[in-house]
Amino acid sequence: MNRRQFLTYGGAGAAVLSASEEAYAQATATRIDLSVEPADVELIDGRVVYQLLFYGAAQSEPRPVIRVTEGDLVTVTLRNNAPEPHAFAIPGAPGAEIAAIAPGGRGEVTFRAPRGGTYLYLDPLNAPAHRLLGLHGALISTPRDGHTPGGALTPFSAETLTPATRLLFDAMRDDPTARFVGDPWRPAREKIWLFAQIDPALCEQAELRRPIDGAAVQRTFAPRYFTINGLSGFDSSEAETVKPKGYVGQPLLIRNLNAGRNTHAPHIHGNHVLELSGVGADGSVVVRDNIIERDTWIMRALDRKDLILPFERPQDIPPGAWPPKEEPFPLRYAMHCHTEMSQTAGGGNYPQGLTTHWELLGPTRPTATS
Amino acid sequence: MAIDFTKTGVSGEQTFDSFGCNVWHVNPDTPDLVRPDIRFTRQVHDGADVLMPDGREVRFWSFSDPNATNADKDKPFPSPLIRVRQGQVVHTTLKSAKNTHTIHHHGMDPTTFNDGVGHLSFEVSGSYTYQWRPANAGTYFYHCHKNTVLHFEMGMYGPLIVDPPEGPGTLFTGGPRYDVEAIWVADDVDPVWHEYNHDAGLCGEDVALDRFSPRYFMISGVPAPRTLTDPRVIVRAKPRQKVLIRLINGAYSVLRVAFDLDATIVAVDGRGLGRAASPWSRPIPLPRGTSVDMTSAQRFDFLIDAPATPGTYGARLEFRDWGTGEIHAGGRGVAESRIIVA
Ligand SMILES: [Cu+2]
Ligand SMILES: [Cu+2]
């Protein structure tokens, strides 16, 4: 009944539970089926913590990714396999929601699949408490009509396009005059970051089932490791599921998460990103009409970033070194939070926290005919 | 001489080891060499102390340029200015003597080996020259990117600007002109951290790096309240003059930031908003009282019209906590300084 769980650190992969293969099929009905589990985890300096994850029916990895149609009716059910109650939220999704399920319990909702883009699912109990000891996984909503009038796809919602992403999208074009010269995004363009925060003490309290108190937590979190899709240094940096890889002229969407407490500061080399979207004050995805490239991008508590690594030729290369003939592909360049104290795990060894890094295969796509 | 990629984390086999305690350690010849149009020296420069404004002394380590004949030569801290045009190929040559550090151009994009990270290329005992050539005008800078957590906040790094071909005056090629401009480096300074030593916390050393206390607050080197009146921080303009304020974050706040005059943000990371390659994005206004969040390693350009009227007006930095979002040092957290209109 207590399935507790060892993950080895490392082990943490890519489970989609996906809703519909089609992108675009006709509204469909869809089941998730996920359960609360109590696990041990080990860290990337070897410490093990306890932690809450969600798990799939079939599945052997933590947080699967799910992804939905827009406008889907989605079903999905809650088991509790941990000792205290848990409960299911998803912010910008209006009634994904369940209530609090005893240990042992099950609980189920059925709601309408939101807008094109990217989701935190959660539990939103104890806040920030369980959340922030694992429970939370990331949702995709492929838009039924992603397109723009100009025909290029998006990942949102065509209704939701504004202006600037109408142009941007289009910009992405094999032309040469266009901005950014190759490949329009393509839908398997894309990488989730899901960022995350460990208090090991935190997960000592709950482990000990001593009383968590929200409110406190708030206050007090103090994270000693930092993770992408449950990997931090060495292990992220090279996870597929987690490393963008590709060839100039091949744009890829990042869809980032943060589902700690504190507020990162995602730093990228290499290429500057376009920031795509926010989160409103209800949680539904922002559809940016100033789109904005950084270097560094700021990621709250609880925000949900889609941003385009365009996969560009490195502007600052001199053209006399370009594409290089001594210095070999793959160019690799590091993408890591710059608030620095998020690099470290366990209180040192940098750089084995949030990082990870992006490959630029070559200076040409293999497939380009030019 | 052939470089030996195998020896550096390009061509080497990474592992766990080489990830970030047992770091390539080599000084190579710059691959794909060309021409410099402008070259830079930076000596890594480690001791240089910082009279607090409550009597402390705090050591910071940065770079300085041996080349120069004024207060470069020995800067103690923040590193010298690097200004370069648009299109320059520019070599910038790390000096390290002891220990190892590199230097990353932040914002920049050049190739792995000239980018400074470590962990995937190498760092430097000896001597190497990165090679870049900017392509944007805009505001940028430069750190040691080797245990960057630690060195990053010992204050090695410097402002880093481009301007465009038609030099400083315009912030980019068909962007806003200005009259006067004012660099800001914000920094919080944690006075345990910078007692330790060069690879403290590497290699499964649990020195808290994780817990920062920031204590001082500084803008371009100069400890607050002095960036109230200290003349390298405050500005200077005549009325209808335009003022160019580009503010880097180099702390590990969240820094919350505001004017008593209207400002627009023209520029973010080194890229001019509206700008011709940009058309889905444009310029920022910043109406005076309303504040805006920067979070640590970014750049925002701040376009502000001297009024008519002569007066005194405040700017003000908060320091944020990153978790609590609350200002540091129990509401001291704070840096003020002022432009004034005469
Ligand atoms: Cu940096
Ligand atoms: Cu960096």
Second form
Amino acid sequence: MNRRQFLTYGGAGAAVLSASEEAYAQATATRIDLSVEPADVELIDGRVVYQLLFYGAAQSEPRPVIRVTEGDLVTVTLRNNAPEPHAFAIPGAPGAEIAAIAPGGRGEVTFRAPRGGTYLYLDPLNAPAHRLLGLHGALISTPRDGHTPGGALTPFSAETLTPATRLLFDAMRDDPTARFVGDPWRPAREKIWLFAQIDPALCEQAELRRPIDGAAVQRTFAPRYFTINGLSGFDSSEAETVKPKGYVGQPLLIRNLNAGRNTHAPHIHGNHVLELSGVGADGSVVVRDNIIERDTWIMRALDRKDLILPFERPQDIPPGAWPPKEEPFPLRYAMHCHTEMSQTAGGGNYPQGLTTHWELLGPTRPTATS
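The form predicted on its own is what I want next, because the block you gave corresponds to the form predicted together with its partner chain; please supply it.
Single chain only below; no partners, no other molecules.
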């Protein structure tokens, strides 16, 4: 192992460690091996900063997406290859905590995978400093049974579904009388948008091993770079791991998480999204009683929201002009943040900040199973 990993964010992706998206079998044992690694990270404008990152056992990708199935017995092993103590926690997953591990040490925890939904894993030590230095990632818990009484599949545990959620997923069907005419939602149709912010001054402080006071960081954190899955600007706009794409009638789930300190206001063009869930005071997934269509939603620090992008005909195109004859497919629609700092600060000068787009590939899906 070199002293540091070197990571060019423009080439970063998300590694899947365990569990199939369609796993609804009996509970099994799952083992996750992680390490904390120092890394030199190249940002959108070529600047290189020091960060701390979780890596999977293969050491190929930072912040691997951990996939588990609700109720599974999950064992996480963490090795600390950084020069200071680090820890591990999953807010909303009872018992999923590893206490401080000394440099060169190893810790382990076993817990039951939580109810279906989207979770953050992170380093809770010296909060929020270690999290802001890069020690965070996404954990996806597939529900043991995520079906509505009508048989539609959802990303949430059946016992947590609200009437509004059941009606929405039941309405995604091949029925000309339904609003969301097309395919039902499928687990393969999802994107993870993990937001984070980078303050080069904090990175330099950590690199020089100067004392860092988490409480002071809470007050003084001044980010200049804003990322989705570690990417910014052109990189995040063109990354296959970030940009949603599909045909009309192919609803897609966006798992949105904010691991940073600052509030974001993602704004999407072309379609509204439907906000399905939020976070409880204990970190649990809270399925919405009232599903609101939004073109802009709020993502505060440690917020997690699951959203449906319905892939409808864009409402600003009249039915008589659909499909368009002069505008070739794919139609591209922007997503960018309406919080000004993420579009204007330092390396975030628009369009190098927190931004991406989604693509409408055509007016009809090619097959019923695509």
